[in-house]
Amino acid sequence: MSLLIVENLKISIEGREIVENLNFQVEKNETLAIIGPNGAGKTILFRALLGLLTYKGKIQWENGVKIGYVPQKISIEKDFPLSIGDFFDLQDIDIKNAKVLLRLMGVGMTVAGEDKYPNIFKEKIGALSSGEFQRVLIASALASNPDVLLFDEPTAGVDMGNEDNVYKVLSNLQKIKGFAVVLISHDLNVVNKYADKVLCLNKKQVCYGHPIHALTTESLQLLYGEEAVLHHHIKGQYAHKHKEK
């Protein structure tokens, strides 16, 4: 059975329609991207996935599926006085567990591989940089077993490096310990390197499918318009995957 079954979902917000007629399916241990652009619908679809929306249509999880989520990019107060140790005991998290995970995020960590920190669990949330504390909030999200992670665009402000390093490591894992991944993302390359799907959102579903098949240049261009198609040519991110068709 799959992890998650999504049938003809509406779903509206004050009489405005954001998505229609949405179709697909999650199975375990594969990776769904989700792109689109801008309003498109897909925070507003995760929302509905997470049960903080009414919608219309069909929402189906596996029977005690177990689900993280990791949102877009949160600000916090440099005051703020949690420390990472704090954070993860209030989600009852195994610290073992949430010390391997922060170290293979990077997060405590120098370019070099030496430790930033002394002890990492006693510094402050606050003192973090935005993009290690998104590391925070994905080895926390990795930390507690779900069976199917929801990733709302997970590395917005992680520097190019750790970006590569959080997918690679996500990527190991899943085949350890195989979970499923529903990500959105607006990088092709993060698409065509790790998902097994794509759903490409504008309001109504554009494409569905494996990102070779899906990811033609009328799909896109129903999703970005035609300047923005040519930009990915040019950059070689789509060039490159119509070369192996």
Second form
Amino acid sequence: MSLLIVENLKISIEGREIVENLNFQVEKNETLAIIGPNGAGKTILFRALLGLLTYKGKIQWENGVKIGYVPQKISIEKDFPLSIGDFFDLQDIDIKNAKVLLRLMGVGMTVAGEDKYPNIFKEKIGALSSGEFQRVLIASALASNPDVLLFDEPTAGVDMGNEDNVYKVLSNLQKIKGFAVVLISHDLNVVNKYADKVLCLNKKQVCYGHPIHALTTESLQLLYGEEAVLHHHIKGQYAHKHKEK
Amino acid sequence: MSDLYITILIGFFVGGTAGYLGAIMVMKRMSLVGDALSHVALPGMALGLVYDFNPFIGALFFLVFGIFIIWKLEKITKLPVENLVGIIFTASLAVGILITPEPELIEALFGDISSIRSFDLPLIVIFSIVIFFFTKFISKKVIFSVVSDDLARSRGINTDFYNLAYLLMVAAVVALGVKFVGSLLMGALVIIPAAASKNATKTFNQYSYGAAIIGGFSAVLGIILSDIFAFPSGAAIVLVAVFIFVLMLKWKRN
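For comparison with the form predicted alone, provide the form predicted together with its partner chain.
Whole complex next, starting from this chain.
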């Protein structure tokens, strides 16, 4: 049985249709990437999958599925009076487990692998860089040993070396622990490298399937407009999706 | 026990609890809501003073009503909460001023410790302790929703419920405190201790207990000063808290 089955999904907010007629599935162990321009409804889709808003159609999770969620960048004031230890505590994640996960995600370590802070659990969450905090969020999503991880632009704000690292760690963990990943990404390289399936979303479902088959010039044009795709083809690569004006 | 000791004891409990709740208020970026909210107590206190029932009951009733209104409006309307709060709460202040006879108006606006009687003591102490521990009990969930409401809800936390429960606790502590510091200054007793504590602390426990201690200490010292120098108690308490805030600011810079 599939981990997740979505059929004829329709989401409207205040009478405006955001997403219409989506059909896709996620199997165990699989990575599904969701791509699409800004405002395409990707984050809204995630919120529906998490049961945070109402929708029409079918979203059917396997019985008893455990979902780990990493939201899009959360902005925290620098002096927000909450330490990393507090952040794990309010999620009822014990410190031992948190320590292992943070190490795994490389939070609070220098490039050379040395500890950056005397005791990272006593640092304010606002003191971390946004990339580090993002990895704290990933670590806390992994703490419950989820069957599936929902990642909303998991590496936004993470610098390039670390971004690669995050994906490597994740795909290794995925092999060991066997969870599925559904991720929203802007980076077609990531999609090609790590995704088993891709769903192109621009209000409607533009493409769906294995990246090699699904990411055609046509579907990318439907997603991002002709110019954007042409730009990338001249350069001879899918490459990173830049903001086009 | 002499009246002064009783008021000091009451001040300690109310100030401490207000400080603790204020810590979460400041994290929620609702400082101004806390301040404006205290004004909602005025019509209720006025009715109590005019019709001779405990103003605490009147204040509590109006505050709970006010809380339900913000909570609902926050959910239904797309207007910024700050605007709504500004309109509704100043409106209730205006209504309060209209219906309160002049001698009682001063007491309701600025508080009067001499009106506190010894039979208030057990009631206020028990209420403060209950409010403090209940808030502590739900604090993790409330803060989780401040960090990310979606994330908290995705973990199955009914954040609406916890936010409402927290705001009701704020209503209760404001209702307790208006007798001392009055409805104009009660907001300060919620916000200033937290703002002061935030300057010098790193973890939530340090911060929230720090705010509670500063709140309790400000109330006690304020009451003693007002007794010695015959100052109005509300003003003395708030100024002590402000003084501590300024001291703690120096800490932040270091």
